[in-house]
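Next up: just one chain, as structure tokens, the form predicted alone.
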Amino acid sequence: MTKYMKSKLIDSYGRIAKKLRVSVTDKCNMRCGYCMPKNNTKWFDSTEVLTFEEIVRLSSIFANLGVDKIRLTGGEPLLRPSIENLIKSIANIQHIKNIGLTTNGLLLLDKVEALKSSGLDSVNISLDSFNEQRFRTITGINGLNKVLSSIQKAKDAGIDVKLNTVVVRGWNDDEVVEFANFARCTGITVRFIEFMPLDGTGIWRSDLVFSKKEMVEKIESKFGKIFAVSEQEISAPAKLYSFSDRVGTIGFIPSVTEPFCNQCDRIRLTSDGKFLTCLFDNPGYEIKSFLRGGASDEEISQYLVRYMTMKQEGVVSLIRINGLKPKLNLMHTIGG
């Protein structure tokens, strides 16, 4: 057994990385205001983006370092042609137990069967409004019905489906109850996400953050008391709740008002080959040059282990010093 297979990705706070988010492209077919720049977007050149072969090689190295769950993200990952081939290759990596995908759902409808057969286990679909006009205002396009059809088709195919809903004050906070009711009616878990300063447009402000506490108050005013699900993964970003009649599950990702950095077990690989130990790592640690420069798997592994020890406490440290501001990082380049 080589040395790198004995190592783990552990930081100076004792947190061990088990989940890897892999961004396969920075491009997206939506222009959500809380994420994508609206004008003058500088896309990565195609030569900068990791090939599928490079992603698979790195995924295998990460798996030997203890990662057992991989989620493909973007931008919009389904813009990457033949992504099902990448999923199939990752599914063959020893120690990988689960492969997920985060998507806006626009291109999912026609890809469900191929993704399922390639080995995809779960899909997180972004949806921020059930109102067609508001959906268009938030995303910049028409496509609500296509997303809703994709959600149903993925569920019918037996893929584990969750909804990701970013709640922004004055944008869609009045739909929180409707999303909770959707969870009750469909059996699909809806996860409410606080607006984070990872926006390409630079519009983030603290007063636009609609807090978990406020969401819970709205939901309980309609459905009564909600209760934390008794059995759930401690390190999961979303804390799950159910209703008094145990019908439906909702979750909250309160990254701004109740940060959970001390339990973080996630790391990220950007589409242009940078290793991020945190969503707020900027610019991250260059890995692609080692891949393309002839470094061995063991050498790359040693770099990753060393960089992991440099992981900072997280967004909680920025909150402590009142350091949150717009565009601390660009979500579309690092993946959700």
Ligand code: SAM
Given for the second form:
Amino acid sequence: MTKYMKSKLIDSYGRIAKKLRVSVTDKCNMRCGYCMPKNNTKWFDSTEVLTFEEIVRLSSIFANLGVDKIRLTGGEPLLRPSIENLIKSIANIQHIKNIGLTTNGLLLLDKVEALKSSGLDSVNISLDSFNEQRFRTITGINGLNKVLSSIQKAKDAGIDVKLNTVVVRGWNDDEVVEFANFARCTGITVRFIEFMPLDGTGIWRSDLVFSKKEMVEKIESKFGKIFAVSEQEISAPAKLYSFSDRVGTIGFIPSVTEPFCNQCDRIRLTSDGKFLTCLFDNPGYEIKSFLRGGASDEEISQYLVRYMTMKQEGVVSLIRINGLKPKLNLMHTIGG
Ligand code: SAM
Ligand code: SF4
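Moving on from the form predicted alone, kindly provide the form predicted together with S-adenosylmethionine as a structure.
Every chain and every other molecule in the complex is listed next, the one we just looked at coming first.
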């Protein structure tokens, strides 16, 4: 065990980073309107993207600094061939207690078994509509049935499955009740996410944000009062709720209308090797050049600890100072 383990990733507001999100690729096989640039997506050159060995080395450095949960994301993480090998290696890192994956589900069906045996603990699958035509309009792809089958298969395999649903006013806010009903019928937690100004085309506008408050109103008008589940069950950043009959769990990620920056315990690594202390860090801190330039683990740790102290207050201060504007960052390069 190395000596520098005592250092912790703590910022000037006293927040300690425990969860690392690793974007393994900026590429995607969907074109969700709230995420990807519409035209001319310029992908990172393959030599710019971190190799599995580099990701494992950095994950282990982060683990020594106190990170205990890692989530792989993208772009679409299942586009990286043999991602199960990466998961296996991360699962072997001391101190890592949980490995998750966030996917659009298009390539998941054939991967469920391999992912399960690699040591994956949980999968968040993104789905914004149960209507085939609308699914295509939002994502640019005819894939609803594939995603639904993937959800079922992952659940049957015993993986902890959650749904991520971005709600955009006028796009899918009329399906909120249907998603809540899905949570009740399947036992799968559905997490409703407010639209953030992280899309590539710059379509974000404040009036497109369908707020948590509005979602709760719709859901309660159908199912009656919902109530927050007990502290222990709260899985940050989603605030979890259940129904009066206790059947089903739903969550809300109200990043725009009720930001939770003061409880943030997340940090991010982009696929081209930048360290982001916040979703809204731009451009982030270059780490790959240290990795490829022969820096020791201890030196890299020192950089990470120093960058962490520079973490800003978060979206909460952006809102306070200038208000939110479109295109503050690019979700598909950061990993949501
Ligand atoms: N491709 C994978 C997927 O879609 O699940 C992983 C990457 S995606 C960037 C991660 C999550 O970010 C998804 O649940 C997606 O719906 C969400 N997301 C993307 N753009 C967003 C935005 N502008 N506001 C809120 N959530 C967003
Ligand atoms: Fe791709 Fe996920 Fe972004 Fe949709 S949300 S375009 S699936 S990265």
